[in-house]
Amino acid sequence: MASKTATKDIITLRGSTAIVSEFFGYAANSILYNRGVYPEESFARVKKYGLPLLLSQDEGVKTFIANLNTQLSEWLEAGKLQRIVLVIMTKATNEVLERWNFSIETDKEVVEKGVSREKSDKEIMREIQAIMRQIASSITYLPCLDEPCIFDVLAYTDMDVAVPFTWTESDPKLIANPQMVKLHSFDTKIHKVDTLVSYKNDEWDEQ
């Protein structure tokens, strides 16, 4: 008699550290597409998550995330990431509109011991399915951004961590009472991410 089970994939350190670091990669690249912070010329359509997704062509843009994946993933490998914060402000005055917060946790003892554990691959693909939808949909639920903009990123990590050279101590550029939207979250059984995304609330303004 035929059995249907279903299977468990492998998941180590490195393997959770590269599934999210990637994560983040085309995450911040749907979010500078779908919030209109760069021109939609400057993105070319790819397949990933069983989706298509927009990549920005733009060198500095590429640049950026690609330095900025080799750096995540490095505090990811080492337990040390809380949480990394995408922002998106006015070009003219700095002045903040969003916050896309991805939050970490991070399994202790694989950091610790070394252990594996179990999740299935396609799984996991679904969980972040979800969370780029949400992000393609945002611009159904956050304000029109109808100012030119430009993006930085915030990462939180251990106290005991050396800030990198490249990297600068910043404040924390957060919103006065801003509006929230929960999003998804994905696990890998080693890390969990979830999403938040906070943006300004102009009705606060005319009262």
The other form holds:
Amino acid sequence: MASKTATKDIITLRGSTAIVSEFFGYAANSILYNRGVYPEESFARVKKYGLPLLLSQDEGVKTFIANLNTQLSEWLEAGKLQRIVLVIMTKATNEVLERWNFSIETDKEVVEKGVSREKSDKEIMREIQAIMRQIASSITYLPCLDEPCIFDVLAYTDMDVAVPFTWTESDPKLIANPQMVKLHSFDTKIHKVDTLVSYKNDEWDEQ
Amino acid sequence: MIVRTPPPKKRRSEATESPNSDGRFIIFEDLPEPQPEPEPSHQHSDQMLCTYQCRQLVKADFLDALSSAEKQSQDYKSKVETMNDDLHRSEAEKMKFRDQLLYAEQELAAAKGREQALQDQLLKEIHESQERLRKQIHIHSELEVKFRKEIDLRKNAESLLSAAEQKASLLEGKLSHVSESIEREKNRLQKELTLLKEESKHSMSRISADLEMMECKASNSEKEAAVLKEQLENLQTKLNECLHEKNEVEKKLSTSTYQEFSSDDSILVKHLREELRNYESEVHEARKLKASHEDVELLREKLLEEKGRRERAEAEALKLLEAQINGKKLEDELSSWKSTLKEIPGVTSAADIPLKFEALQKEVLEGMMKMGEVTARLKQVEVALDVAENARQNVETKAALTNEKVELLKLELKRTELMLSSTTEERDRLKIIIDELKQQKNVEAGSAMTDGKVKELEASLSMKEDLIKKLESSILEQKDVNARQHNEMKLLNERLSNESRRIKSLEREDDRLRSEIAILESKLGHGDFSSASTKVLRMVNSLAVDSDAKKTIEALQNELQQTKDKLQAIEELKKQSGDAGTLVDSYISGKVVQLKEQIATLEKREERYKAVFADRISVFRRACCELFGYKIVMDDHQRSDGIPVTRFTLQSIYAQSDDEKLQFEYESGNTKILGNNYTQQSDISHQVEIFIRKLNSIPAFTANLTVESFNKRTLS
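Form predicted in complex with the partner chain structure, per the form predicted alone context:
Next comes the full complex, this chain leading.
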């Protein structure tokens, strides 16, 4: 009988950064598809984390997310990134309707000393899979987005981070009196990512 | 009452004592012969009488003795009967006592059994209580572990609290600094507001005038460009027609005979060459038209730039309005703050507010902490009260149960003791009866039997007494054990109550910590962050901007392609016009004359436009110089990376030397200042830092510099 002990894989800072930035790319695409920010026909189906996921084929979105991930990877490797927030706003009035909050806790020892950690890749994939499922099932409780919407991504960084010329300081685009739903989290032993969605109370629900 | 001992017989008197007084029947004749006395015979008759009388006396005595013996025998018979009756009765009583003894033994056995059962029950209860105690001790140990964990959590929370308090104190210090800086900035902003207002008014008027001018120029240039385009197109069509006719003529010429070649050919060739030159000149003029067209397009671009500037100016005006509104809000806030300052006791200036605020906050925090402590203590006391009441109720029920048990045991003990006393009394009575019977010694068989049985009964009674004593001692021991166990249970109950109180307090702390964690998580989820340690960034080129930029890029690319196509067409035309030139018809020459006339008029017009443009430009430059106080020199440069840029050199009319020049570089809507010796001076660099770097306003910088130069000039 084969042994069932979980084999642990060595995870370095760079590897963990790649996992987290890749996760964010797929999560952002999944959110854009599930929330209907872009039309369904602009998405293509791919297999990732053992699930069928959808990726946008819009060149603008692709380049935007690619450029974003490049900068986020840089900040993650430096241990300067605290949070990533994907904000969905109405196109007409820029009113913030939803905030998908990805909080990141970084193991400072790994960043400073360059040590590595051990965790099974399968375990990490399983945790990410759970989050993707929750994002897909979020349409059951999130209010419908009737208006045309746009999205933006905010990065919460340390104060000593040099702002690149393609980035600028911004307000946090908060929602007043939001409803909050905490989703699962995943941990690579170097970066721990907690997911939370806060959304504006639907007027019908308030009534 | 039956007399057991017959009364003593009464003895007769001594005188009448007869020889058979001892009860023997003595025949008188058997009487011992008296001693013959040496008495005379006369006494012989007397003796015969005496014997008869003696015999009569003896008979009487004998009869009396008989009767008395008979009476005695009857008495003895009656006594024996009574004794027999007594015996029977005693036997019956003995049987009764035996039955009672047996009953007592049975009851003793039952009491023993009950005691055993009670002991077993007590043992069971003790075992159960021990097991419960063990479980509770186990639970207690688990609770202790949880308690230690909670203590650790609490320590962590306390450390977090202390860190948060330190942060809060830091924040409060920063608040005070920020409030001071806010006041300073308010004053500065107010000054800047007034300056900005004036500048904006000037700039708005300037920009509107410039815009109108540029619009007029643009419309004029557009019209001219349209006209020129039409002319170009006409020329092109005419050229095409000329070429077509040329080709036809060539064909005709080729079909005609070679002989017709005469000296006129050379003249023709000369004419053709001249016309070629003319065509070339026309092409050159067409190129010039194209250059002017390009100039028109440049003007159009400048128009667009001016429009952009106008939009920026409008945006700045909007910002100004917003700044005004903010300034009004700040003024309102200032006034409200001042009014609150007056209302707040103990505060004389704005600097006192943060201190007062801190003091009030501290008081509020202390009050809240005290309230929290008091409520916690109240809750603890309530919990302790509840626990004590529960414990008391438990103890009371247990005490009642034990009391009931003890009373039951006591009752049973009393019952057994009573039984014992009754059996001992009966035994004593039986003993006395037996002793009496023994003393008489007449009824041997029954008394011997009863003695044996009584001895057996006595032996069994003594055994029972011993057993009872042992039971009593064991009961006392059990009582002592029970009392000790009760005490232990009480102690354990007290410990339990203490632990349960501790558990409740820990649970309350746990709830409080969980609520704090929920609050912090909600803050995190809400998006709150500490501005001291975190900043929020977003990409400049968001998708909307990218799409707009892409659209403009695509439009520009399309225009480029169109202009390239036009250039290619014109070059082809030039080639075609260069290849042609052998034979010209009079129709073609007429057309050429017309084209020349048109070209002349276009040239004149162009010269006129140039003159007008030069005049207007000079007027514009002079006006700019007089209005804004700067001589502006514009020239084109190419940067090291090959990008063409426009450089503006500004010299103030109030400059005291030729070195006081400002240089700006303009590229696709962005103007930036270039550094030189003049701008590196301390006061100029300071102004550059404030107006250009921080406020991003070149007009403000130039206006300020103009005012300062004017002041220097006038003062000097």
